[in-house]
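To begin, one chain is listed below as C-alpha cells, in the form predicted alone.
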Amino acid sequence: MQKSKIKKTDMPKNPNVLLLGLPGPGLIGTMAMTYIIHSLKMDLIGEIETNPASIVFIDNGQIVGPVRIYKSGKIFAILSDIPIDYDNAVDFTDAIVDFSKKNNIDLIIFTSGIHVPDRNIANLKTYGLVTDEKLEKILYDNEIPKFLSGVISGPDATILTQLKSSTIPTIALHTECNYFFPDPDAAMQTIKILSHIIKIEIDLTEFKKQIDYLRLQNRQLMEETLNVLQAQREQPTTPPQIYK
C-alpha cells in the first residue's frame, strides 16, 4: 500500500480564512468563536442544514437554524450552537467543504479541545495538527507546538479525517482544556492563538469578565455534548505524549 504523503500547496499572502468552532470539549470551539464572531462584528451570511433541525433561533425578527455562517472582510466563521453527532459528522463536513470551495477558502481552522485533567491555567498550551505542509510555517511562526502523539476520538475524528481528505488546507488546534466541563480559559487560549494566526487583535476585556457567567450559561450544552461524545466513546482524548 503506498504511504499517504501530506499535501504541498502554495498559500497565498492574504488568504480567505475559515474558522470552525463547534460543541466539543470543553466547548471551546463554541465560546471562541461565539466571542470571535461578536468582537469582529461578522455578518450573517448563511448556514448549514441540518437534519433534522431540533432547534431554531430568532435574530433580530429573522429565523435562523443552529449552525450559522458568519463573514467578516476575508475572515468567515462557522458556528454550531448543536453537538455534531456521528451520523451527521460526514455529511456536515461536507457541507463545510463545498462551501468553501465555493468562496474560495484558502484555509480552514478548525478549533477544539484536548482533556489535561492538571493542566496549568495560567499556561494553557495549544497544539497544531496540519494537512498541508505549507502550514507548519504558520505553527512555527506563532510558537504552536505541534501534536505528535494521541488519541482523537468522537466526531472530531471523523471531521478531520474528512478535511484530510478534502483539497482546503486545515490547520487543527486542540486546547488543553477539562473536557466534562465548560471551559473559558481555554476559550481565551484558543482565541488569543487564532488572533495571531488571522493577525487580527481581538480585546479579550469583555470576555474576562464573562468567565463565570459563561461556565452557568454553557452547561446545557455541554450535558447535550457530553451525551453524543460518550455514545461511542470507548476512550477519552489524551494528551500528546511528545512535544515539539
Second form
Amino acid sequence: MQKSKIKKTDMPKNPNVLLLGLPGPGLIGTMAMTYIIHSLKMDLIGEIETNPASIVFIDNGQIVGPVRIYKSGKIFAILSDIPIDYDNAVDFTDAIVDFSKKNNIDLIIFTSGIHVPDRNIANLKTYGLVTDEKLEKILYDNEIPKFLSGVISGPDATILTQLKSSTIPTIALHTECNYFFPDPDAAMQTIKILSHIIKIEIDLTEFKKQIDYLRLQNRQLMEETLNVLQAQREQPTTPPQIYK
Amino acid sequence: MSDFASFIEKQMNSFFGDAHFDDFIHKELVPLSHIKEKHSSWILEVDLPLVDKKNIEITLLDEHLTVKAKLTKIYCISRGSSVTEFDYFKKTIKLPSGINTKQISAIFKNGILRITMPRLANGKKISIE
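Output block for the form predicted together with the partner chain, input the form predicted alone:
Next comes the full complex, and the chain you just saw is listed first.
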C-alpha cells in the first residue's frame, strides 16, 4: 500500500487565495460564496466551461456559464450554480488546478458541510482538513479543529482527492449542517471562518436578514444537489454473495 | 429589497425561473421534505421557513399526510414582467405502510417541522424449533 505523505510548502505572508463554493450538503458553499462575492464586490473575470452547459446565466445582457470565477485583490472565488456530479468532478478539479497554476494561487480553500442532525445552531463547528503540513498553523491560529475521523463522500471526495494530489496547498472546511435542507446558519458560520482566514471583515447583517428567504429561494438547487448526491450513493453496490 | 436579496433573486430566477419547483401549478409553495427510518419509527422533516408554529396544519387522510402552513409574509416570485404572490406552503405525502396513526406526533423547531410516525408493532412471532 502506498504511504500517504503530507506535503510541506512555505506559505507567503500575503497569499493569493482561491475560495471554492459548490452546491453540496446544506448548500453551504454556494450560499457562503455568493455572499462573499457580493460583500467584497468581486469582479467576474471568467468562467469554467461545463460541457454541455445545461443552463446559462445572463448578466448585464451577457451570457455566462454556471461556474464562474470572481476576483478582488488577492482573493479569487469560484462559484458554481449547478451541482458537480461524479462524471464531471475530475475534469472540474483539473480545470481548477490549471487555473490556480496560471494565476499563482498559493492556497485553495474548499467549503462544504457535514450532516450533524443534533447540532447546536448557536454554536456550529467547522472542521478543517489540510493537504500541506504548513497549513495546520492556519487551522491552529483560527481555532479550527482538525477533521480527525469520518467519511467524506460524493463529489467532495473526488475533488479533495484530486486537489490533494496537485501541488496547490488546500484547506477543506466542513461545517456542521442540515444535509437535506438549505442551511444558511451553517453558511454564515463558514463565512465567519473564511473571513478570519483571509483577514477581511465581512459584515453579516444583510445575510442574517435574508436567512428565511435563502431557504425558500434555494429549494430547487437543494433538490437538484440531493439528486446528484443520491445518484452517487445508489451507484451499483452489488451486495456480497452471502446476502443474495 | 436589499442588494443581496435582489442579487440572489436575479440569480435564482435566471437559473430556475422556468422550473421553480411546482409552485406555479397550484400557486402554492412546495416545501422541501425528507423522510428517514429511525429505530421503530419513520421521521418526516419538512422545511418551513417564514412560518409560525400556530399557522401549521397537519391532516391525515387515508394514507396521505398533508402539511399546510401560512407564511408570515407574502413571498413573491417574478418571472419576466409578471409577479406571483404566495402566502402558504402545501405538500401532501404518501405515508409508508404499517404506521400507527394514533401515535403520530410533531414538533416545530428552527423552522423545521419534524413528524414522528411509529410503526405498528403487529409482526408475526416466529418460534425457534
